[in-house]
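One chain comes next, on its own, written out as structure tokens in the form predicted alone.
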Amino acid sequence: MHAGQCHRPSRPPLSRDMEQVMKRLNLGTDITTGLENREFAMVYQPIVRISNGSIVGFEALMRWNHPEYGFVPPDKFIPVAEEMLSITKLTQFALSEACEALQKFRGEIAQSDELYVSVNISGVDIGQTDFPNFLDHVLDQNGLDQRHLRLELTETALVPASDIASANLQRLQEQGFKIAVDDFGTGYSNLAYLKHLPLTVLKIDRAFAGDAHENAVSKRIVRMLVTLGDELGVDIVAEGLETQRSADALRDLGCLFAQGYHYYKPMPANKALDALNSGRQCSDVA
């Protein structure tokens, strides 16, 4: 060691918890860059009528191909985006892409006036003052109306966290938007709050719908939820159906609509259009 130099102790390695914190911070910063670099894309999973397998709509799902981490699942980056307040940019991207795709579908498919796209919305979005205005803008831009766009929220996100969120939910219902409760039955498990929500679609979580054909408890829960939907006058969609036995069980329990790998896997817009044209199941996964 030369005179005058001081020894600097080596920096201790980061703990696992700190590594996770740093990774979350990096992901939060990368979301904005990723949008600019077109690293995000939307894929579409058809929603079908159980009785004949015809496609009635699509759920739009977001995918992120990160340059360093590769495929990052939505359940990893969406919570980060909510914390870092970049979720609004992701939601605007999803809505714009999904509505543009639906406009193309409708332009190429005869008798597609009732075809819709369903987009997942964060509770943070509902709390933004100008959120309804953005919805109006993106619909107008693509020649669509409120019948063509469904907004999916989790049970927790549908419990208004502010007066703005409550007012927005009421405004959206009055404008004719269909609002879906996603993964129903896995949130508060309290049916009382449903009477205060502008609910028009109820999606039965795969945890119940997927094994209703062989699990007596799941079967009872599905039957109860279908009855609840009928009483509330809302559409019922079963999620996560993977076998014909599951589909048959849900049909026999009175459920009209479903989505899952038994019918179609999520696919890019061009493959979704092929599925609409052919009516056949598609095995392409995105």
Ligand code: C2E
Given for the second form:
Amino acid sequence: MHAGQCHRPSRPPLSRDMEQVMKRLNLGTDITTGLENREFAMVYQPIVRISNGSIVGFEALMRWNHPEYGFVPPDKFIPVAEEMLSITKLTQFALSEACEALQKFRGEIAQSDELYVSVNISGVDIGQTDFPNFLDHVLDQNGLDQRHLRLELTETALVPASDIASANLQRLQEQGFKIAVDDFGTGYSNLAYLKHLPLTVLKIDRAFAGDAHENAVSKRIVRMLVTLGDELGVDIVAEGLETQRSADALRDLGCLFAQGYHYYKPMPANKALDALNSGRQCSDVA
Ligand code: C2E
Ligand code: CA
Ligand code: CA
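Alternative state: the form predicted together with the ligand, after the form predicted alone:
Okay, now the whole complex, with that chain kicking things off.
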């Protein structure tokens, strides 16, 4: 060391765990600035009627184009946003964008009254006092009503973690909101929550729906879930159908609705509108 040079004790290297924590913290901060900088966008995956392929609705999915890391998948940033509580802002963004897109589709497509958009909601959102008010506000702003918006929650998120969450779920029920159970069959083994909620849809997870044509266990599970859906009087949507064979298998098992790459990949709103236009023509002809 040269004379006069200030000696700083060198920092001990970060442990792998600590590195992960720092990365998550950075990502958490980036979410807030990313929202301000319009780095987030919604894409829409059509949900179709299996019998004729016509589009009945869309699932809204979030995309993040990070200035440094590029595309960050939602599987990576949603859990961080949930931990940092920035999820509320992301969900508000998703709801606003999705309702605006749906209203645009409805303006341009004849006989689109039943068309809906389905938005992923986190368990953290359900625990926020203001959540039902925000839903009212976003529907109002876009001239929509409860029929046009489905809220997708996983089984874990549907088991209320607080009194506020319980009260909110009850209020959503009273207001007639449509709730879809996402990834159905993968999470909670206690199905008691099914009794108390205004469930409209069970979405069968890709883990079963995707290979029911070639896996005997998946096929049995799908059959059981379809029967359960019938008993409860709710729609069943199969997720992650990638081939004609898997679509045929789900149709033969009595499932009416599906989404997956076999039909459409998630796409920006303008492409979704094109799909809606050409899809309508196909089903009109059929
Ligand atoms: P999810 O709600 O189960 O969404 C379905 C995921 O499966 C999406 O992945 C979709 O792009 C993908 N997918 C659809 N069809 C197929 C297929 O045929 N094959 C395969 N391999 N995949 C298919 P994505 O967009 O990466 O989203 C992953 C998860 O991130 C979502 O799973 C959801 O849990 C979460 N997520 C996405 N957007 C949002 C959002 O706006 N809010 C919240 N809270 N979570 C979101
Ligand atoms: Ca979903
Ligand atoms: Ca799902």
